[in-house]
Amino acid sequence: MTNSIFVLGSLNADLVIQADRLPTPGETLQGSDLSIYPGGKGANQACAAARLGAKVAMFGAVGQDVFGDLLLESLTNSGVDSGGVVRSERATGSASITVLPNGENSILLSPGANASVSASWVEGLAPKLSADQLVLCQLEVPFAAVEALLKISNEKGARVILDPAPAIELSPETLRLAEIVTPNQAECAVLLNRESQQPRTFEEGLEACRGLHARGVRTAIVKMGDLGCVVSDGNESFAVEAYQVDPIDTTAAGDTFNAGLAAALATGSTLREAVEFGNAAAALSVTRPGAQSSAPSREEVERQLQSR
């Protein structure tokens, strides 16, 4: 069983410096040269898949501009359907990320054309859904088109995987619209509204999705970084350990995970064969500079399957 992916999310121009540290208010460090890598959580997570061999349509909004030929060129490339990405009139969005020795980074966001996503025009998208598709989705643009979309997927019976980033606090009528979402660490507490109190162990995590289940969720999540993650469907739970690697740079590791969760799901892939393979992906990624760049292919990522 092969099913399409249908991706509605963001897409940035991702401007990259790597720094020994982050500057202190007022200060100004010296990085390194500014490198630009096609980026948003929406594109990295269509890439990505479709380089995993998922057949992949993109929805969303870039501008009139350079960067935004940079990323329509990036998803075409990499065997994306990109005919849903429209011109605005507004700049291409926009990611200031600082990265640090450890791979670890910083990302200040400027939505620019993905805050021209609306819910009215999710809604025109409702002929090109099927009960046949996963849909992936994220927080980059508005949350009424997130919404909008959620409510129409349910009623077209498709799947759907939610990343919750970045942070904002759902309701249960909203978390029961997906059928997984996907926190990381402080997704997660502020969803469960304990931000001091970030799940740092398995065990942790697992009660972690035992709340999350409460506030509505049905599959649970929680990516852990150089830990793993933790599984939860509200009757089986399990942990998948990371692999071990020397990160370069963990720029869009979470939406590779994504990817690979929707890419091996898609081909018919029980839920803890789909996080291994997610899991897999992600870990090649952060050995890799950039966000859509660093994405594996399918045979690189069930090499690193078979390498366990």
The other form holds:
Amino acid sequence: MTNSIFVLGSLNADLVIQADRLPTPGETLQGSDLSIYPGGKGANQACAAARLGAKVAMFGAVGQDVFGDLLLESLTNSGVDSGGVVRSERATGSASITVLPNGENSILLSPGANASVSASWVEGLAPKLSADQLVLCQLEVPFAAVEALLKISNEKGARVILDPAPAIELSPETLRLAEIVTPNQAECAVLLNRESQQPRTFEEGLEACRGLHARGVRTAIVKMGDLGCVVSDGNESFAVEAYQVDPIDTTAAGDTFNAGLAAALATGSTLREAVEFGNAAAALSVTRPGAQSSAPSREEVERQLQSR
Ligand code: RIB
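Given the form predicted on its own above, what does the protein look like in the form predicted in complex with ligand RIB?
Whole complex next, starting from this chain.
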């Protein structure tokens, strides 16, 4: 039985401007006033899982600057153990995010301190990892560090959820080390090496799952935005429809999904129950601005589940 969640990943200050559309090359476009939110896929997943009631420890790096303070404060306020976040010589990672009127976002990352997370540092975390932990990782810290974590987790017998975001090609040997892999549609296309063919329907998503299994993925969850998601463990496959909501900011919806999935699995839910829990959490998050600021509580998710 899993009793706590171990997150390795990025911590970013999200610099968000709302705009009617994206600027074209060479163009200067007026947007909204700037909002600054705590973000980063790793920290978003950690904060959201903790707000959903899980016991969570975060590992990563921030700079020795005010953005680093902002991120550590957000972890603490969400109830995450931030003792595993070190302060690097490099500036805190940041993300320039444009949010469009339909809630869609575009993100440009500056890795900063996230890039100082190394494989050798992760190897030094091995004594903190045990079989009763559920490990969450993404790809906003160097791949060598994630790969080291995947190997240690497997040696220890810990379950791993890998969010392959931002997408890179991954070998079957790497993909096999995670119990669950959770690409969105674009990331799925990269993993399948057919970037022009994102799955757009549940049928295409389930077909993509079969392709992911052939590339080493044990359980695939393809997050399909306002459609919902498809799930396949190689034996059973199913689709879960998204809730109909009015999105204002989809930033971190995928992170909130993974947090909900992990928080539910950590308390003994089945895969289907955990996917439904993550789906409800993600639906709530898109109705609120920002990344960590949009994560719902367990009570809100339970109410959302009952609304169906
Ligand atoms: O997944 C959303 C996150 O991606 C943002 O918070 C941003 O920091 C980038 O990491």
